[in-house]
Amino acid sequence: MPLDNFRIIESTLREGEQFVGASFTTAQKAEIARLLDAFGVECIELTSPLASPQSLADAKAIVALGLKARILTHVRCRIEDAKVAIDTGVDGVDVVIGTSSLLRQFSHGKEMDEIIDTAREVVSFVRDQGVAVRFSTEDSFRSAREDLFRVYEAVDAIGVNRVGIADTVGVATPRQVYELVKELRGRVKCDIEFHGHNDSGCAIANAFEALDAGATHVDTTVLGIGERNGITPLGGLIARVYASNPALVHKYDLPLLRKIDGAVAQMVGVDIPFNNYITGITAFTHKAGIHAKAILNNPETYEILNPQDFGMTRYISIAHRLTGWNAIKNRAEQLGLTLSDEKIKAITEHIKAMADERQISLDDVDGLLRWVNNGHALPESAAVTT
């Protein structure tokens, strides 16, 4: 199966730094790098050392941490840029150039033959320095396929380690990603990387389809932060692959995701979305009565992810009109109360009536359960509290 040996190129310190709220200090970058390394990502990608003097210093500082993850940096497809990148001591240099007609016209002005010549020159130079090299096209899905295959085959022939496909504007569909990667897999021997933006909401699905078609690496960022709507989120990719086969992600320290998401969210000044993959506050919350009953009998009925694998716990919400008596019974048992099914069902109906009158809390439910358990009758009116 193609997903058996996929690898993550974690780009929070490159793509993620392009998020509008990101302005990482050197210390913050080191903290993020250490967390990602402890999580087990295979590669950490850094901002181009040519971006600013501090970016150059930060790249050298991250290299000096001595992490297990391979440290990469991302630069333009130019010999001069590659030289600066190599001098930082990184394990790999990721070079990129735009191949869509829009970027060729409005960015660098090169025709495809010139792009291919430049790619060969830069890839050969980096490879000859004993450093791993990736060549990626930019805006791949608005580029002509024949142009893409020409340049990928050219760099594969001279020993590039990895070629990259970039859905730079988030325009691709999962089917388009699968078809392009599948054909490329049949044309090149090197590894294949996928970088997908989330402008149209397909980043996770596109990344998964890329892997299923034969890609070996996927770019992610924590919480998906990046340019505009960002790219494939680390937690989202893990959730999607886990749902396919949990064994595929057991190589990662899954409970560490919560700490990683929280740390980066604080650094960039955002809250973790309530519905965030795995670490959102409602990710393992169940509310509807029929859901709660089934979850209590067998969590797999409504959970494709096991919260315990991620160091999380499920929560069954019961203080509302949709609650069911099985959930109320479970809460009574948690409180150590002994109530018959008949009493639990009567209490449940009273809770529903209370919730129709006003917003209630778990304390209201617990108070009612204890009230009846102590031998008192249910209040005649739902408006009366115990």
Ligand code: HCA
The other form holds:
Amino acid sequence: MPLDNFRIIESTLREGEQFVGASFTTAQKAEIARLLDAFGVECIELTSPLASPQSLADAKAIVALGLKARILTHVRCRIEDAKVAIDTGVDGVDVVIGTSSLLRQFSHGKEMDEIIDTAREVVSFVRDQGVAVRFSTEDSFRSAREDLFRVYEAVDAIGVNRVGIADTVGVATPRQVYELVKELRGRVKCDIEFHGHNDSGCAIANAFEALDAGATHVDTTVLGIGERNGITPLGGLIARVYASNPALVHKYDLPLLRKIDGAVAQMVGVDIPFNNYITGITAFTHKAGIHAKAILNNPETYEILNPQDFGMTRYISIAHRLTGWNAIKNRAEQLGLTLSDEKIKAITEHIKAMADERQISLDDVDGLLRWVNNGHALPESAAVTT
Ligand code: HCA
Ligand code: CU
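Now that the form predicted on its own has been shown, please provide the structure of the form predicted in complex with the ligand.
Everything in the complex follows now, all chains and molecules, and the chain you saw is the first one.
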């Protein structure tokens, strides 16, 4: 069954380092790696050790942490790079080369035959050192299909562990991803990885379609950070897979997500977006009276994600003009007040009128509930509070 055994390649320490706000210290990298390992991601991908002397030292330092997750590093498809990568002691080397005509012409200048020869050479070299190897094509969706299959089949035939499809520019649609992965699934026996950028907002849907079509691995980063506006976010992928079947993500320590998102947000100098999957401040906040009533009866009416599974709390917003008497009644009960339904309904009308006049707060609602509970009449005018 697709999705049953999907694995996460967490690339905050590689793609995420390509986010403009990111420049992690060694200690921060170790903290991120430990948190991701505790969360349960299967693989952690690191920046190329050839990027800088610090990147090399940090790769060795992360390897030395002895985490459960497999540690991978990411290099260009060249023997010299692969050698340096292997020497860091990583479990796997991810190699990549551009196959679109744009990249062939303006980046490395190689023709397809040459790319295939190099790919074969590098893949066998890494494999012969007893290290896992992944081969991926950059900008896969603007590459000719026949070129992609030729190179993937060539490396599959010599025992590559995994091939990667990369939507480098975020151009692919979910259907295109599904179709490409489906066809590739029929052509190679190795694992298949998907890496998708989010330029047009499809990164999560694309990753999910890739898994549904038979991909085994998805690349994510915390909060989706990466080049430009980034890639598939870890939390977003988790939300998407959970929504299709919560059992598929029980292998991860879901409540840790909040800490992970918070830690990385702080390190790269951004806030967790208010509308972020799972950890955004409004992710479990219900507002309209009709929603609130149903949620109070059964949260599944308007929630596909159970906040408790993520260590989050549901919040029902009641201090506004869309409020309803069921939610106000629930609030009165929380405050230990016993008010008749009639009184609650009258208070609700008063709150609505107040909210039409000005911005009100939960304190206003609570004050009104207590005021009436203490035997006072509702104020005459909505503009006057107790
Ligand atoms: C890049 C490279 C990459 C590589 C993906 C992969 C991409 O930074 O341009 O190795 O599969 O998006 O193509 O991140
Ligand atoms: Cu990328």
